[in-house]
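First comes one chain, alone, set out as structure tokens in the form predicted on its own.
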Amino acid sequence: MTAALNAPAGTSLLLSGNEAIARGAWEAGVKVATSYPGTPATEILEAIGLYPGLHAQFSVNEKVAMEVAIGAAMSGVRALCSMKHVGMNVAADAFMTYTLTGTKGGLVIVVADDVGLSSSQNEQDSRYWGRFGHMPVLEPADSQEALAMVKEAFEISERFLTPVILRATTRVCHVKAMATVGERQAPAKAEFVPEPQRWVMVPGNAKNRLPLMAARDKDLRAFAEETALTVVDEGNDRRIGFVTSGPVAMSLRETFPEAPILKLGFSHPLPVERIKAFAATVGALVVAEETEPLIENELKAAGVPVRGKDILPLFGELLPHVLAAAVRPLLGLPAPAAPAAPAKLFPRPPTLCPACPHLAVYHTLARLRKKVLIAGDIGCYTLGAGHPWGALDTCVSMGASMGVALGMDKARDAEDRDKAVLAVIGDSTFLHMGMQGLMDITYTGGNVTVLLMDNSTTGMTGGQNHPANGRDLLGNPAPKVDFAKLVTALGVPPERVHTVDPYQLPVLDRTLRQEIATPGPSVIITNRPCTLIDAFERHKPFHTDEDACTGCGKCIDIGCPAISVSRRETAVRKNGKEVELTFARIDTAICTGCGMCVNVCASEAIVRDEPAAKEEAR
């Protein structure tokens, strides 16, 4: 990324789509850039923040990020707001009104769709927002197009006074390709001009904007028919032609090198007349789009005969082997052989890191599993649903643990409350959308215990800072939220708020048992930093004294990746009953010396690794 910061115009660089979007935004003269971390969009804001001459920030959630960008655009400067697809759901409240007011300075909203669900709880198609919000949608296929289309999106935004969506996908965001960079355009000077009938969206003013939005739709449809963002890649085999957008165009060209392809860089509004003219030049027209049949349905409604989701899958990426299997039979060609089954490898399920403070929480919850219902949330700690803990019952969306837990509590009759209800949430997620849920718990008298796991970072997306760790985007000192004071202000009685070191397993266990046995809302804050950030302090590793180990296996139950099974043996007790003993080994190369395992080892077989002492013994 350093090379991109200092590269003069005309330089070709190997950039990911996210890095290219950042460079394009800077070249376009963006003054304000906002986001909330979320894969596959996270690196866009991280990269923009390194460029001079602009303000970049991770907001507490996507709605606030959108509102900050809107405020900047209202003031006449160019603003960019980026997020992953589910983040757009959070931002939609502000977005759907601003598309009605129209913008002043250019506003580009980059939405990164996780096609194939690499790191998401659903597979949304953000092209719907263009239809829903009456606004243009641009779709780059690679890094060069991502860079160029960001710049073009700002031009379109200001020409038609509308926000513009740039829809990227995981393949565009994370794959690196060559891109030629340009110069930065000088940012406009900010000047907010009061226009109450435009910016104050009470019903009377909003009604007057509807005819203007309809007129804008008409102008955008005309623009769609002529824009150079849509291109036709001619081919020699006219038996079949394709309409597509984004990276699918590359898969099509690889799979059907002789077929004509109409690639929609500007995919909404749809250039129906242009597509009709293209369809007349080919024997059959196939719409290849990820993931929903939006283009297909619009063309069918316009009377254009097309094939699409009747032969192509409704979900996942349209990679070459998928396209070949679906389309080759239309050409009278045999379907390709099915891909060879992947080699069976030793399973490596996702797990938490060695010494992760969340390990302690889930180890404790696993021991209470029969006594609790556990509403989970979005973050690293979602892994608590897996082996060996199995300590989550639900996971819906960012911040949902609070409301779901309250619903579980209120759904029960008093005589049926044989289990306590817990909500598990991380620090960044709590700030994102958890505070309102906790306020609802306290306001309605919910009998819910909240485990607020503060690891001083937004861990799942790579360790970004947030308002509760005292650092801004670039790591500079910033005001720090005090969680204990915050949850007290939200209505939790001070005596029911506990801050616990998660490495102290007996204290955590005792506090948790105490709180679930006491009616009313409570919060337990665990406060150890993520092991992957600078604030984490490593200690000398531990190792297992095999002579002292009794094979109880309790240290393995923690789930720390540094601890593994060395051997298993069957022993016979005095009463004649056979028991299986599980002996443990600690990988000192990855052990951080946190000491969680020491808390559960009754035989004192886990000891600090002291290389100096070993040398003296020799």
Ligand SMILES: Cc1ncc(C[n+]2csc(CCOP(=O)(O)OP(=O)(O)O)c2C)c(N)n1
Contents of the next structure:
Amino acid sequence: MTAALNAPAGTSLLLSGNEAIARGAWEAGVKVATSYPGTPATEILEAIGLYPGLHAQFSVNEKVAMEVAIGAAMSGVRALCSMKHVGMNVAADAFMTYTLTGTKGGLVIVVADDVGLSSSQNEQDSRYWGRFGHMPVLEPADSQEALAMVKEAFEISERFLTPVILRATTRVCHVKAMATVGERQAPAKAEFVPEPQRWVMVPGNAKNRLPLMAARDKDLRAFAEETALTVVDEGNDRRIGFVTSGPVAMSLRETFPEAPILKLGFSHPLPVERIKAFAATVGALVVAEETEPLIENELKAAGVPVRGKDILPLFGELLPHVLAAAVRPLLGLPAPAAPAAPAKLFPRPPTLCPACPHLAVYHTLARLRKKVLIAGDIGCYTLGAGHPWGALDTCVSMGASMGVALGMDKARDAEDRDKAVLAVIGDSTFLHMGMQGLMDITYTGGNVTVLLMDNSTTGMTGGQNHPANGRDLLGNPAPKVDFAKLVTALGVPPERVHTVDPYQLPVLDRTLRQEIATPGPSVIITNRPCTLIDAFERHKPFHTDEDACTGCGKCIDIGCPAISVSRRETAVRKNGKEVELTFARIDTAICTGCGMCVNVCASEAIVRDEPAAKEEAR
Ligand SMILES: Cc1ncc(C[n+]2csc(CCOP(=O)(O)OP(=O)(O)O)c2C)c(N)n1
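Same protein, different form: I have the form predicted on its own, so give me the form predicted in complex with the named molecule.
Next comes the full complex, and the chain you just saw is listed first.
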């Protein structure tokens, strides 16, 4: 629920940047909003989906999301497509042509860059896409600007007939700040007018668009010189002036209260003349930009002497202490003392939840570790790479486990196939980009066993629905993809497709061993829901019977956070051999009674809280 949903125009309220973007899109009269989840952008679409009078959807991936938005914009309505930075790589094939086509209804691409890498596999600077795709780039610094700039972005999009990029960063998306909301503008009526020369981008038509795009670039450059989105915040100490964009402006103001700052709300195309005029009023010009030196390089190419990445870091956020350390020496001031190291806390690596069905898969894989290569993928299950399982060999990008596994298989000669190749992939990831890879595996006769971990949700990003869990964006019933049928249709022989309850550890183990012993492609679908969604059933918790526990430690090897070591002991066996015994304790406050650990306890020392309920144990 977003606080802005029912707020009347003129109300000021505390909104995250994502909520503000959603409200701004609604006020702008957006008719269609699309996305694929990804931190830090996920909540934009979740919030938009609550507003009346528009269609919002999470698509199966960012490319489809972009194409849906393009279809709506071609029909003359305003459309917004949001995603995290890596989503742009997926969506690029669609928008790199649509930018040439030029839009009809306003099309705004909101991209959230994870500067500082709090929750991503890489750090990318999405402002490059503006340069690459000839699209203007707007950069809000806080929630109020985010709200206003989305609306402005639609105006620019329709005025110049171009898709517009709104680049936010994690700090803008997730920080809450005051924003005043406005009225909703009535959405346009959809009307697709056939214009084959424009909408059908075959070479003959596309060629004709190139000069138009070049002319648009020129118009946008002129617009950049005059737009009120870019402002100068004056200061009395003119020894150094800053050129910046996004939330860095606030860190600069905090660090250098008297310095003049030119803040580029509209950061591409660059208003070179405006910056030159600003440069003439200050002693030295420093470009403070997150993350790549785009503005800096363009200014250097235009002959403007600037400092930038020679003193500032190329990655991570430009927070006040970072700026102070880099810039104060230019003013003859000592660099400030490095911020105090954070207090040493007991290390707590991220881990899977109690009863997470992925635990079963990784427990099984850890026991087969010497016999398999495991291509991994992106989701909660990437945690399988960590302690205690160490059961992933690779993680590249969403869906990559399929192709990487196939590549590992094809790279080897028959005599080198001493290990089986496995791929692990989540349900949302399989739908996003995994199934194409599986098709390649079956088409080329790859020797790959795929573990498709269907937990009925997009767990990693907070539990979004998808086409295989039978629910739509708002949780209403929706058509449901049948994974067993889908993978069979993609070419996996039906007898090599198994659906297994992962809590039944012996069955999972047996099925996996059987499949990796047989050449050719196979798929094992595990079908227990994520413990954080409604479909998950809780049972009475288990506890350990201290008297019965033999200290074998097998339940601890599962890696369930509900199970911990209660004590260790060295015992001497009858044959005189010393053995280390590990006794376990179950935290009944977080145990969900899934019974996975009961499967591995040979001494029957794991029992339900109430003895009468023991029969319920799986
Ligand atoms: C191109 C791209 N889009 C989005 C993301 C964000 N993201 C990371 S994992 C993931 C989905 C994971 O869901 P699933 O495959 O069902 O696995 P689970 O987390 O439920 O185990 C998403 C959306 C990303 N990393 N890359």
